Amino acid sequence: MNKEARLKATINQKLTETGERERLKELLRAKLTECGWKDQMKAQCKEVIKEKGLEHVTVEDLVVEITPKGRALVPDSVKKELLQRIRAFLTQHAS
């Protein structure tokens, strides 16, 4: 495993052990719902199903098709807030 992968694994482990990962996930869910992202994604799913037909779409198809759109639709303010919180966490737990 390279140095970057080990660092990511260590950070992820620390986030999980402290419960911060769950708190960040809850914050993200709330922010995405608040800004209408969740409704946009629901509409995207409905559109794909309407185009292809319910019997011709699997969950995997939906995930593959809407994931890039979903990532692009996350507001920069939400990304920045999460990044700030992760940086603060890392600063606080640096060892």
Contents of the next structure:
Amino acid sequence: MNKEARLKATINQKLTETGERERLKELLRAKLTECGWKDQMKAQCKEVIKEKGLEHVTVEDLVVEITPKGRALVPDSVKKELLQRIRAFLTQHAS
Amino acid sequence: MSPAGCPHVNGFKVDNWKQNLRLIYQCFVWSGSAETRKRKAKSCICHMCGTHLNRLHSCLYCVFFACFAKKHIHEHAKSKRHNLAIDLLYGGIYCFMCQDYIYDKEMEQIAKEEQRKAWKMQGTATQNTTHDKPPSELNPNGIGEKYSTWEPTKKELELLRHNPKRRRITSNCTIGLRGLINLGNTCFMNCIVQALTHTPLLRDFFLSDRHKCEMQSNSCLVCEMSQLFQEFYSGHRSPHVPFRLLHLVWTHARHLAGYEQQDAHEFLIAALDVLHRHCKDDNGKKANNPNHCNCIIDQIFTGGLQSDVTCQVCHGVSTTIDPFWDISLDLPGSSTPFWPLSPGGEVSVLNGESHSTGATTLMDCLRRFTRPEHLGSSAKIKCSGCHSYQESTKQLTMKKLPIVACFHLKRFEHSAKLRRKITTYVSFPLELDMTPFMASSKESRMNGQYQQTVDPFNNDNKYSLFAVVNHQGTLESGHYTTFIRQHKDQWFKCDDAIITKASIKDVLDSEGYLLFYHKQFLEYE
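Could you switch over to the form predicted together with its partner chain, since the one displayed so far is the form predicted on its own?
In what comes next, the whole complex appears, and the chain from above leads the way.
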């Protein structure tokens, strides 16, 4: 693993250990619901299910189709806020 | 994705499988305690590529973690013939034979329980961390209770079976309509209560029990409102006696106490104020800025009024924005002149109507309200650009529209000489578009776009009338009644204890004192 990957792993470990990861996940969940992203994704999923047919569609189909759209549709304000929180956490736990 | 479940789990469901599965959830999926979190942080990485991302899964048959995206868990499944794996992010169970996530009832039950347990533990565990600024939206102790959709328990199913009577809301049912007994000139209170109990967002807030009271005493007005909504939607047809509400109003708004007739508008503002203050207490977080609290009253009723003062010499503009719960509109016939609408008397044609003849309309009143006004030589203001006192013009526009807009037609004149009621008829519409009165519209007007074409696709500023409070009689002795709207187009007249059906014509022909409009389209922020 190169240096960057090792750094990422360390940060992830710290986030998980302190429970901050879960808190951030919940914050993100709330923000994405509030701004309508969740509803947009729900609608997209319905489209895919219609396309593939209810009997044949798999979770994988949905993941493959929805993931790029989902990533693109996250509002910048939400990204900013989460980044701020992570930064604050890292400064607090710098070692 | 067969709803019948997956036959391949039967191979897994042997010996102590439930306990083993629980352990996996507790340790690797939803780690509630500090030590399980530590273990998860250390050990949950792909055994083949070392990543902690890419949809990590754990094999259900042996201790093996691998990522899904690079198909590392698939390789393991194939080589070891271990056909089940669990997604460490969401707890879903994947069957490699079915090639999809499967939903086994027993396993789902275990997953739900473990998730709830972990959430509860997160709540208490965080008090030991150095994390001192929890996100304001969440429970200050941690994450709080996980939302799960309601499913009836066995006991609840029994109850539902034993009580087969159901209340069905059809398109012409009148639930929510109830008369109010007049307790001695209390029609000023009754008429407002009728308007509030028929405000859809407020009704939804109270009927879904969203008020969690933290007041120690019994004098919380929000609790009483909650009770009131229960009474109104109970299905009882006999009029309700609002003595407790009246008592609380007397307690919290002393200036309205007594058996004299009071002003319904004053009562509305006082009631909103007390509700807003009592609501602030139960938000968990205290509002830092009293003008920006997030209580239900502010969410529904608070708008922003922009006031622009323009210096006539240097043309510098000083802007302030103040919150408002209602818009009080002057009427023709009062001692302050109504026409012309603006200095120079420009004739503006809006929505096809001109103001030279015919009845005054609500639009006329709003145009007057938002016209630029010369403040005169006796009211010079200190201009920060010129550093001296100069003449100026002032203009009001709407910066932010509330979800419910209340218009107060100033029919009661209390000047030094006169005390009288202005009975000028003002015609008001069923549907209202507030676009011309917005601060943003004014800016585009100033940039040279004089002709305001109403954009049919912009729905932000469109309102529908849903309640009208009327005053009959004189200043000394009068009576208040309310027209309220149910469903899409059914109107009822609420006259204290008497509720009668009304036509749209009755409503629009009435004099109008307080007009309640509701936004037609609710958007995410």
